[in-house]
Structure formats: C-alpha cells, structure tokens
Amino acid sequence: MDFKQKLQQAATSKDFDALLQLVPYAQFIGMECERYGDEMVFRLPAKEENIGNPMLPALHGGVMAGFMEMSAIIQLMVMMQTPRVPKIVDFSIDYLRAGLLRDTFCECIITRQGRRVANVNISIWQSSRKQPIATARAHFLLE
C-alpha cells in the first residue's frame, strides 16, 4: 500500500495511526490524532523525553513548534487528499504559558487555501481550549 493509499484510507477511517507512523518525527514525539466530523484534534501525551526545561517540568519550545507545524501538514494534506507534503514558507509562533508535562492538544483552522498557498491558524492547550499555551500562522505552498 503506498501512501496516497493510506492516506485515503485514514481519511475514510478516521484512524490516522498507520499514516502517521510513516513520519519519523511525528512517532519520535508520540504524536496521535482524532477526527471528529470536519474537526481534527492532535494529541501529544506527556513525554518525559519531550521536555526541556526539567525544574518546572515543561515541553521543550521545539517539540511544541514541530508539534503545531506537523499538525498543520498532516491536516492539510488530509483535507487536500495530497500525498504531496505541503513545504512550509512561513511559520510564526507565540508562546503564552508554560506547557506542563500533560497531554497537549492541537487544532488548526485552515484560513484560507487557493491553488498554490494554504494559510492555516493553530493553536496548542492543555487544561482548557480557551488557554493555549501557544499559538501560530504557518504559511504553506502546495504544489
């Protein structure tokens, strides 16, 4: 089965772990997701591995940016039904809080999509949706 293949059959599924067990990144990081309608949700369990600071303990500012931008990507490429990876052009981010060694979730809302540029808004919490611990706009072109 070649990716294109298990691409379609995630987005049918809705289990998108065979797909991203082909990212070397994203099975470094533990990363997993779930689709709920129209809506996906990208999890990052708490990793002793993905932390950074150890006196607080908190993620690594790294792991959290390759987070949202690997989430951006692999939602784009799903919504697209592309087995071509979207290559990033623009990524800014904004860290807001600490993010504690719990599970950590992503969202990306895609703003806007034309024939060669996708702009995709994303957002990371842990406790609660309405306080992220970090958000960015990552700027992609799709070819």
Second form
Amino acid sequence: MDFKQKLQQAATSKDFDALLQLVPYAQFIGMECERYGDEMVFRLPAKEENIGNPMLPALHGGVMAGFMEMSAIIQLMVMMQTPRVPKIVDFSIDYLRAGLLRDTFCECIITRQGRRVANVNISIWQSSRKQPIATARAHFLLE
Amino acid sequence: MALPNRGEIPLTGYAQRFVDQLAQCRTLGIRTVEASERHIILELPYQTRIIGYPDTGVIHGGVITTLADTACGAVVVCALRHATGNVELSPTLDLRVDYMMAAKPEQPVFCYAECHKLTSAIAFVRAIVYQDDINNPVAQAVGSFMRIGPELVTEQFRKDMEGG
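Having seen the form predicted alone, I'd like the form predicted together with the partner chain now, please.
All chains and molecules follow, beginning with the one already shown.
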C-alpha cells in the first residue's frame, strides 16, 4: 500500500493514531490522539526534548505551536476524509501561561470551512480545559 | 552569500549559548550564524524526522514556527543584554507566522530576526525564514515579547550565558 492509500485508509476509518504514525514530525514531538466517542483530544506527553525554558522548566513555544498545527491538520483530514494534507497558510498564537513539563491536551474547532480555505481555532491546556496555556487561530488551504 | 567575519559580530557566542539552553533547539541542531544587539541569523539543518508532508519530504510548519520563535526570543535576549548589561529573558506573548511557500527538502532553513523596538515592558520583533534567497522567503513572522526583568534568571543560567 502506498503512502496516499495509507492516508486515505486512516482518514476514512478515523484512525487518528495511524495518521500520526505516518507523519515524522508528530512522532518527533511524541504526540498522540485519544477518542472519547465522537470527541477527540490530542495529547502531547511530557518529554525532556520539548523543553524551551530550562529554569521552570517549560515547553518550547514552537513545540506547542507545532502540536497545535498538527492537531488541526489531522482533524481537518478526518473531517474531510481526504488523504491530502492541508497546507498551512498562517498561524497566530497567543501564549497565556507557561506550559510546564506535563501532559498537554489540544482541542480544535473548525470555525469555517469554505471550498478552499478552513479557519481553525485551537486551544491547548494542561491542568484544566478552562485554563488554556495557549490559543491560536490558523488558516489552511484544502485544495 | 558573503557573510561578515563571525568574530566581528559581537553577540554571536552569547546568542548561541542562549539557543543551547533550549533542549528542543539542541535536539534540532539549531546554530547561530551571527548575532548583534539588533539582529540574528539562525540555521536549522534538514532532517527527515521533522518532515510534515511525507509524500514530498517538506518539513512541518511547526518546525518553522519553532525556528522563528527561537530566533525572535534570542534577538530579544541580545537586545536586552546590549541595553541593560544584564542576562534577561522574555517569554513570547504572541507570534504570527505567514507561510509563503514550502521549504525545499534536503536544504537548511535560515531565520533572520530583528528586534526593532524595545520598550520598558515589551520587545517587538519581526523575522524572515528563507533558504537561498531572503527576498524569496519561506515564511515571515511578527511577535511581541514581555520583559520580566533580570531577577527571574537563576545564578546557574546567568553563569551558562556568560560562558564563564
């Protein structure tokens, strides 16, 4: 089975972990996905290599952004049941609290999806969903 | 591309010591090409484990963001060093990245960042991510960073930054 077929199969069977396995960067930061019924939550387990600030220690802001971007990509692919990986157009992140060396969770809300462009709101948290450590909005080109 | 003699750019070593403090940047092998109180250039080597688009080998946008965030944070640290003489850190408040084109596989990616305004509370930064031509960028970024003062820097971190 070639790569496109694997992606297609993972997207149509809503097998998020299989999709994550296919993307080296998702493995590099160590992200996972958990499904609770129809709802999905992405998880980034605490990992030393993902640290930015060594004094707190805190997650690198870029890793948080990468985790959020990858979560949005997976969610879009599954929603559209497509093997095409959406292309990121822009990504704007607000850092709200330090991301400590703990498990981090991500939720994406696809706010608008036109024929070519999707707007996604993304938020990540650690101890409580009501206290996000960062929020972001991003545009993706679907093609 | 003719780069100035690295020895003449005064904060290059200081910036590299900052980058080396960040575990994610050590893992990625990010290197400081040059740094002054106003600008920095970082280099990220190509590697297959950061691929985001496996069918083409293009690296993930998240790594571009990591590179831009690191360059912006490092140039603020350099600007603060020059302005105050202190080792001072400043966390990112916000960062916006526009992705103009995919980075070419098998080639390093560079990020040029400049701190164009430093106030008593905030540092404003912009950055360009590019490969062979800065006028044909892969991405551009703009961000703001909050100053938290030198008191929050631990003695160990200060020593590591001074390169004693």
